[in-house]
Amino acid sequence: MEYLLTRLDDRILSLNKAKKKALVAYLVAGDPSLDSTLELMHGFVDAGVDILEVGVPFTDPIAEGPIIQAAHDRALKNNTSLSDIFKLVEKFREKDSKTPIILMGYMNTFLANSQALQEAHTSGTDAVLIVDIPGESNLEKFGIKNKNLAFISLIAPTTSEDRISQICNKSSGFIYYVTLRGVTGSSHLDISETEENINYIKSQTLLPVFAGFGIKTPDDASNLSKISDGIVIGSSLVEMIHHQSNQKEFKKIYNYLHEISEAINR
């Protein structure tokens, strides 16, 4: 299935033009409410952040660290759905029309929305990433076609070569690599290992390639960004914004990304 250009292809081209490399943010939606959630979605992208990552709360998100698991479960106790995700897309695309929107969940929420899916570019959505599924199958395969999202796929550093190229071209927005052998939230980054990776990943794809799980100072993404399209934040916002929740005032959080995004395009 050919898919059409969405906000994310024109976000990388651009960036591409300007020589910047892609902050890409992470925040799980309904943690601490869906209010909230909107708030932040808007201070990321004034903060710098060029991609929005929204998590889909699940029961049993097994990729990721104890920051993010516990994330979810507060949204669950919201009874944070994905239908209420897809209103909160509709709401942050009344006042912002071009910043991408990835959705990151599980196998189980979106099969069971499967026809929701299918219109899901039509409340602002512009991907998803299914994090269960092999990277080597894609949305179709599970009757869900809509040539509007893209399908972003995760590559390991324990993913084979073969397995690697038939990733490459299952894929399409960017390709996103995981930094670390474990869970969202570890540490013990391997810059000469992510390196090698990564150039073979782009030996295999025209696709850029995106650096994830484990990024937590400037300097961690500076190291990163060197050897990468762009690079992905979680596990410590997640945190960040647990912690700063009662206040709703989320201002550090913001301050911290500028940091982030300074580092990655100096």
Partner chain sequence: MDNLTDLPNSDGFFGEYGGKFVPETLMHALKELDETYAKLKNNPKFIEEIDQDLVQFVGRPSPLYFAKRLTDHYSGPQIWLKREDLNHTGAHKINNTVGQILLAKAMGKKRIIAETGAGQHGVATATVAARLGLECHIYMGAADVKRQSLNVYRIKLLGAQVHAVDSGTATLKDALNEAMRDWVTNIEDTYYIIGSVTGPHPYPMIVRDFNAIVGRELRKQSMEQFEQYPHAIVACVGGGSNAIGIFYPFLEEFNVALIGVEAAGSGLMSGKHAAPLNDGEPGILHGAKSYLMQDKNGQVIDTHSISAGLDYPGVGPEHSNLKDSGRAKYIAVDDDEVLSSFHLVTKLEGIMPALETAHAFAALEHIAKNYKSNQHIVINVSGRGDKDINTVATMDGISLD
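Let's see the other form, the form predicted together with its partner chain, since the form predicted on its own is already up.
Single chain only below; no partners, no other molecules.
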């Protein structure tokens, strides 16, 4: 699919120029509330996050481990919908016009809102990552099209070589490499296998390759940043948000992100 250059491409180009690795941070919209999500998004950026990945809650998120599942459930208890999330992005853009925003979620939620997705870029959304659709699929077939958005695809350790090249051909923005066999928040990181696979992917595409799933400590982040173009942090943030939410005190989270951001560019 032809698509126009987005804020995401700008950010990737400037990171590249500065020879910096990208820090992508994930949180679930509406957990614990849309107001805190907005506050956290700005806080993340101040702490050194380069790209925001906003989780769109779904009742049956089959790729998520228990931590993110529970966050989806909490967000749904608040009736967080995709149109609420577009409004959230719009509000975020009032103060931040540079940081790219990726919406990450499941096909059924996007399918139910395929009409709205055609306007998604006007809210300030830059990309969509649909977890449960094969990367080589033609989304237009399902009524999902918007050339102003990048569609990010996942590649896993189990992805075969012929599918890697198909997925690379269809992708825009960056390639999201799933570092392990498992759900989000697992702990089976295998650095040497990851390195080998990322090298292969990079031989097939000019797009940057980010690594995600199972990254918890600044050490994990540092190790993975050496073999990739950036890293994604999810479950550990979501867990911290949940435990902090009562006191509305997010400083610990920002310190953690700051530490990670330093670790990947050391």
